[in-house]
Amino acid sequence: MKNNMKVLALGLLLAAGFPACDKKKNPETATATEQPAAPAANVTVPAFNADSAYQFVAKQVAFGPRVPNTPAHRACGDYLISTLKGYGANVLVQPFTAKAYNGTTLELRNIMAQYNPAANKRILLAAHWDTRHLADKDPANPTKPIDGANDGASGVAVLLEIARQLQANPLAQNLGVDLMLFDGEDYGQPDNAGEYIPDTWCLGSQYWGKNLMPKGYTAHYGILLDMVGAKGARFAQEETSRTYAGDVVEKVWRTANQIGYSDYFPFQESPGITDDHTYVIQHANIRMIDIVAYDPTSPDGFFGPYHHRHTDNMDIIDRNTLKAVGQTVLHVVMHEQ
């Protein structure tokens, strides 16, 4: 989805020239000067279990590539629904079909797990659970699908561990948390597919934003997790996130720095990308940020060297990275009570 501009339902314009979920820009980067604020008192935050999150990644990868219209995709979706129900969530499933850039009709499911569904103040946490149908950046076997251990499974794994913690550590009744697993995020048009077709990525968030489940849904803000498990990952402050939810970006990065994860969350800016948060902002009118790996030294100039390659497997998944992201998000959520 590069070089596309969208008019937001908020009456604002997204910045032009966003790369797609697999695209990038080589930006001017900057370091923020703001210092972390002290966390609120009298809030008990459970420990995010990195071993558990790692096993959630491995479980998804064990199904095989979770490419839409495959048995692995169906089986993994059933597993995610069952697991979230087992952790006490009110689980909603949104089945839908979408036409891919190549004309394929995809059978897809968005999955939402709600905690305290009656609460008016809601925080939306999201990731995508499908995997890329081809390794179009890999010189070896570029037409075969990838494991997607980081690109897809890592964000889902963090949310599953958060679900486990929310069952064991119930939220105050004034706060609700919704875990959204978007489908069809990674079935976008390859660079060499011919004429550019807009909006071929992030099919699940596009559909959900236009057909909200539950009807009339809204949230105080949202946090998207994408590629949050690789060794040595760093998360910069992405431009779309800064533009439409700058206060949430500040909250997350200050929290991470305050609790000891400054190496993972440097006060550094990165260019905007079109990801699921783009369509949540555009269609659902919900301010959402994207915690997404940023590596300007990689071959792509944004994502890591494993992106849409067969090296995106369990070998690159690191418990320390999962811990840094999961513990930070848990702190942010628990301090909303």
Ligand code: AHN
Second form
Amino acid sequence: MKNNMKVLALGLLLAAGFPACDKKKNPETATATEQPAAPAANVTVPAFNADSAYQFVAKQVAFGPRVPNTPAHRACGDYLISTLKGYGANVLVQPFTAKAYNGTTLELRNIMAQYNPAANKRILLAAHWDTRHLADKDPANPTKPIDGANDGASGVAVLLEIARQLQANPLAQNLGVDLMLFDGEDYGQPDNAGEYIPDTWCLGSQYWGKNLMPKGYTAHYGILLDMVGAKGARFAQEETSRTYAGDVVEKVWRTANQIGYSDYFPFQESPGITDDHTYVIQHANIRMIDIVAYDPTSPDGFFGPYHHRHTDNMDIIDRNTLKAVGQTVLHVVMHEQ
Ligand code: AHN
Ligand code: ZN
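Can you now output the form predicted in complex with this ligand? The one shown was the form predicted on its own.
Below is the entire complex, every chain and molecule, led by the chain shown above.
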């Protein structure tokens, strides 16, 4: 406790004394270890590698659309499991079936990669790895599935890069990190004038919340990453996140601003949305925030002009966005130890 206060005081002092410090650093070209804006004793935050994260997006997209019940979905799931095992994680797989809105029985898998599985203090990081079966917002080919480079692959890619970093830079013994890849997030009922049914979405987090793996699982808090790779993305403070985990929202946004990503993390509020964090909060009783590109005031649509369209492909993925999110989350996590 005493130590934390000292760290905080030091951080405030440095922030006040050298306000321009962060601006000089170009985060994209930084390859050495990061110089934290508010350094805590004994914590070195490794540099999140945006090129590596970008390759993880491309790799997933190359499987084809990861639509449940397709060979691409199965192959990508196998790839995610073996990649996370390769990065030294304790990998748990939760296979299950869920009935979709249209009556289809979906074969799904939630995948959890644990670092320091025995530690009591745990941080849960999550994303969804499936992609939407329809381009229902696209005037062209609305029944064909989308690449989901942003909606799906981007969040998973950031988590894969964090896994790679955690293998190379092990956490202190008192801290555990769990990377959760939810399945079946995006198989929800198409939205026809007032027919939005929240519970048809987020099938993986709904199942996991009611059937925790490991049994009795809990975490200090959670961070969900959804659509975190598009060029020019802005992450506002979503209402459900603020309501249930306001201190986590503050911590994440303050960190992002301190380390140079104020363009991506404005101190701006947005209304609540239904996403995987909703069910983690509701069923698993874990405080979780959602870092999601969502702007209800945008003329391009709430989730951007490419959302659930065929333009959600590699062309809109920007390493700078992946870097801003990945470095911020890595910084926050490493400072929990
Ligand atoms: C809906 O649009 C229902 N929820 C936002 C969650 C979402 C959909 N994330 C990606 N696709
Ligand atoms: Zn989606």
